[in-house]
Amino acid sequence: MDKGKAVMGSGRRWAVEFTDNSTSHSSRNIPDPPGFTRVSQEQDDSATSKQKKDAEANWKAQKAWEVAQAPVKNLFMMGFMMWMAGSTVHLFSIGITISALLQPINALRGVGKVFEPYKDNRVDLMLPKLVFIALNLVGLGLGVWKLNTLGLLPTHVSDWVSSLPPAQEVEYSGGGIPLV
């Protein structure tokens, strides 16, 4: 006798059938026990995949907020930057200065790439989004604001017109205290 043939041929042995073909409802007759309540299986499909769908909705707003939220940390990083680089006009303080006015100029043309992937019918990034708008506006400001204390910014109207005379200084420093 071959070892396959013997089980394929006669069928399992040790088969068991779970679909109940009776008639009887000898089962319905029992009672539930106390504290259990018959629930049919598509209403407890449906509540389970709402509560999925509900947990997805509240984790995709979460993660919005943190994206939203997250120039809060370029600013500080950066700040520290533009003050460790000082007021004088070398190559890493422009190097700074221009990165910082890139960094939120960038962020703010990608804002609808940024919130894509959360993205969803029962979230609302409205307000995200203008977080994170105005957070980076906060960052460009940083960056104007390091330009005009470079003095890289047209202020005056001797700097659009090379005519007329430079703007007199209002600011002047002298050198250390006398020792005699």
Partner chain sequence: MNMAIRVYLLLFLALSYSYTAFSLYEDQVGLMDWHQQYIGKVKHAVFHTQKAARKRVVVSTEENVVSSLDLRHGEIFWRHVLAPSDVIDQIDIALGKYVITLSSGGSILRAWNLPDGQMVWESTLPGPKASKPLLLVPVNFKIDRESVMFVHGNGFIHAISSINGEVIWKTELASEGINIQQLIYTDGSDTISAVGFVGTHRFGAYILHVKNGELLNYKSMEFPSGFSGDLSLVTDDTAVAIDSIGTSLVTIQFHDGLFSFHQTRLSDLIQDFQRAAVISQSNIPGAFILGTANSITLIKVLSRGELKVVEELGHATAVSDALFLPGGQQAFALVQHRDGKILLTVKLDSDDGLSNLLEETIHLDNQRGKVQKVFINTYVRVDRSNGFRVLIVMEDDSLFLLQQGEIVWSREDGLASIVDVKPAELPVEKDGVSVAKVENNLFEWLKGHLLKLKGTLMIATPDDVAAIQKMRLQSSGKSKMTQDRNGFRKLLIVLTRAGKLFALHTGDGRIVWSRLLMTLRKSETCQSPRGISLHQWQDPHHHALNQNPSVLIVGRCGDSLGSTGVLSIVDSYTGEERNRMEHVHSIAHIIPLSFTDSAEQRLHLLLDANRRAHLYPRTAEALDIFQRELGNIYWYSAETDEGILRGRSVQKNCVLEEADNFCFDSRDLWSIVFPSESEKIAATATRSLNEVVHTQAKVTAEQEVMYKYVSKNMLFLATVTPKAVGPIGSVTVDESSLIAYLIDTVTGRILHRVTHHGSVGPVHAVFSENWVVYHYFNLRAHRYEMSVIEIYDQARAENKDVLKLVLGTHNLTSPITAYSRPEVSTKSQSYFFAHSLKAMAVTLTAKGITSKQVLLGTIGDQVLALDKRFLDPRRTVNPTQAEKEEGIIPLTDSLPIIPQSYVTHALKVEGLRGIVTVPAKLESTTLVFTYGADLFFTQLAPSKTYDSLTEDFSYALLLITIGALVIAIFVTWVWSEKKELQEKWR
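Could the form predicted together with its partner chain be shown next, to go alongside the form predicted on its own?
Below you will find a single chain and nothing else.
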């Protein structure tokens, strides 16, 4: 399907415009019909489109904020799940923790894509993006905290010395009870 589209899109050699280009200047030599004032129509037209665009921008901004605040819901869900999972290491708690870690990471990686539909010159996406990132970071933090409560973070001395080989000795001594 995509292939067909591409052919139609890029392989165009000639075209006939059937649309009425009445507003274009090329047909200015033709006088307007009586009772038709071009100016007013133009003004009116521009006013309505501007209104429309404003609405759209507002809508986009609103949507962007909604998206930005979406992780909050997630956070609460995650928190609840973590509380349910308890603090002992087993399959369920490991699964929850891993998903709690992966979800924010994936979200952060796709931050551009998430706000793609709301891109607009007139909409400032910076703030929602920052909020989104911040919330996801909170989620990530929550995951890390959970990891720590499970004891899976190497923050203790014991995590670093548990496979430390014994130190070599300089001296060597042998002997015992004489062999009789």
